[in-house]
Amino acid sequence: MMRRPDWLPFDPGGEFRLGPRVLPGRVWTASGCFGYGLTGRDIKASDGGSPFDGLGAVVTKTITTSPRQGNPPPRIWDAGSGALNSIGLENVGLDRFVDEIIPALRQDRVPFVASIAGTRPGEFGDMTRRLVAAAADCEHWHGVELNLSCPNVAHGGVDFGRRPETVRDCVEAAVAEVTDRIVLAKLTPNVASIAELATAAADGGAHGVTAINTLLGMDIDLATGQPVLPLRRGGYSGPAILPVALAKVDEIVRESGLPVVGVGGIGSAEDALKFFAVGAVAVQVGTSQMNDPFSAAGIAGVFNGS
């Protein structure tokens, strides 16, 4: 078990309150990096451990109102010190999520936050209302994360979440539909001032924000002279973006005071502690979790001594 730093005001391995919910841990998996929260149920480590051990929440793959096939392949590209992705919000759609995924999550008692995306503020409200109707009795459903910042979708996506008034309106629409679940706004880092977006989310009633989503990036195939991704640019994630993510989280904490769930380049307990040092209340493990399904559980284990 890692010794708790003297400067850290809380137990990184304990439960904590965020808005109306008490979550079982501060280490989560990031949206899209552990499927819908059902992947890995049958995987066991050599010591018998599970990829779900100690997790505070699994943030699901982002759900849209209708199913999406996503972008053409290749969708993920190894860029050396990070990864480029162009998934395009491929998902089963809200109906199947409600009818099939939520019952399975309920049965397996997976703590989860549902990631949702829309193209207009009212759509976030409509989707949240459906989730409340389907999962109100699911004690391990902790809330929604509004994906306002995915850079891979033609309608909505990164431009959609760059305007503070749009962020506020989307949050307001979702908050109006829930009373005992958290509403988080996932913010794009591809703006001059991310704190302005966080302040807008606070004005809309958000219980916190998730920061950051991927940076815009691209790579070139020198054999052809063309971008490696069919849509040219994609979302850049992985270890190389950690310093950027820390700076953005620090900006939000200092200028808005809103609780932040930090994400970006986390691959170890030491990385997570850096986010706690700048004021994050929890962290999400993304690219590292895609490379190793035990990554987030391993970080949580360092904090709780398992």
The other form holds:
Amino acid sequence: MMRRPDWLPFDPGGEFRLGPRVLPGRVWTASGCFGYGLTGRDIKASDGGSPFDGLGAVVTKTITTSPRQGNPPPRIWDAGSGALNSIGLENVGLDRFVDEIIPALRQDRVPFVASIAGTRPGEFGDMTRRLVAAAADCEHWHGVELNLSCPNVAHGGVDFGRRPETVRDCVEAAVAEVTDRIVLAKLTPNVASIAELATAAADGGAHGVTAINTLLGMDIDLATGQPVLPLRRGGYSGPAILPVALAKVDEIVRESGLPVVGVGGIGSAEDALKFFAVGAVAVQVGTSQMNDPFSAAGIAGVFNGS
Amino acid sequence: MTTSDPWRLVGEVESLGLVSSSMYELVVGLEDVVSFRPGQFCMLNLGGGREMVLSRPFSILAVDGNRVTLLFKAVGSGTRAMATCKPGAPVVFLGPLGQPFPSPDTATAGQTAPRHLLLAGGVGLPPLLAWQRAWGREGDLYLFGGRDGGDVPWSLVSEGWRCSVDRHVDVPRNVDAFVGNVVELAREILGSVDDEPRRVLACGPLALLRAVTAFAGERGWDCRVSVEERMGCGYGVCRGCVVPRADGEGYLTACHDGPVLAADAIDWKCFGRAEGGSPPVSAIGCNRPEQDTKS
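With the form predicted alone in hand, show me what the form predicted together with its partner chain looks like.
Every component of the complex follows; first up is the chain already shown.
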């Protein structure tokens, strides 16, 4: 067990309160990096642990109202210090999420936050209402994370999530549908001032923000001179973006005061502590969770003393 | 640990050596024993597991207790790093993963098990060599294709394999290598019509898999291919390694639904570009919905 640093104002292990909820831990998995929270349970480790041990929440793969097939491959690329991806929000759609995924998460007792994306503010409200109707009695469902920040979306996305007034409207629409669930806005770093977006989320009534989503990135295959991703650009994540994410979280905490769930390049307990140091109340593990299914559980284990 | 459940284990490099001019054989010793079925793969990373941002997938050639043998070529940053490993270097292993090749006894009920035709290209050899070692029988046909004689791991394909080379260069004097690709070699051996159906198993570059699928289709033979795709996680959570479904209903994943897939489950018209290849005109041109750059 890691000794709690003197400067840390809270115990990084154990449960904590965020808005109307008490979550079982401060280490979560990031959206898109651990599926719907139903895969990986069969993976074993020599110490007998599970990839789900000690997780505060699994933030599910982002759900849209209708199913999406996603983008053509290749969708993922190791760019050396980080990973590029262009998945295209492939997902089963809200109906199957409600009918199949939520019951399975409930049965497996997985603490989860549903990531949702829409193309207009009202859609975030409509989707949240469906989730409340389906899971209001599920004690493991802690709330929604609004995906406002995917890069280069034809019908929303960055231009959508980069406008403070739109961020506020989306949050407001979701907040109007919940009473005892968290609404988090996941923010794009691809703006001049992320704090403005966080302030807009606060104005809409968000319980916190998740920061940061991927940076817009690109790589070139020198054998062909062509982009490595079919759609040229994608989301850049992984160790390389940790300092960027820290700076953005620091900016949000100092300028908006809103609780921040920090994400970006975290792969160790030490990485997570850096986010706590700048004021994050919880952290998410993304790319590292893809690389190692025990990444988040391992960090949680360090904090929990297990 | 006798089942094929996936394990995340640490270990270290035991040995690394060349088995052809460009193909490495890597043996890693793990902290515990594992088992696998031919066609399954593992994800491997170096150092403490974070030396590569994303672990790399490798078909498993052999397992002996806690020792796992893999083959690879140094084609990118990750495999180039692996090619410089020294014995004792730490590794992190996740596996076995994915769906294996069918065993011979998975024939349709009431029918005799079919004879098999195995076609491997380059580093597509390990799962098929593992299959031969586990289940190979009299009457099966094993074919390996390489660029030239130096590209062929002769020591591994010495028992029962016939080889094709694109260029008849560096071929050992005592070896009979067919000049052409591996599907042409199959045609040469089997003639225009084989006397009884075979099940075809293939692994290798996309062009090879396409040609094999067409060949099997001409004869109406059951064909299973092990697909190579860039992977993010290897265990089914990131949806990074997708293969277009033949029915047009989205994508299969190479890591979870595959890597071994029925050839007729794949939409070959839309199935990707070669590694590091040209712009994905074929993929874009498939009119599959929602092609934007959302991540």
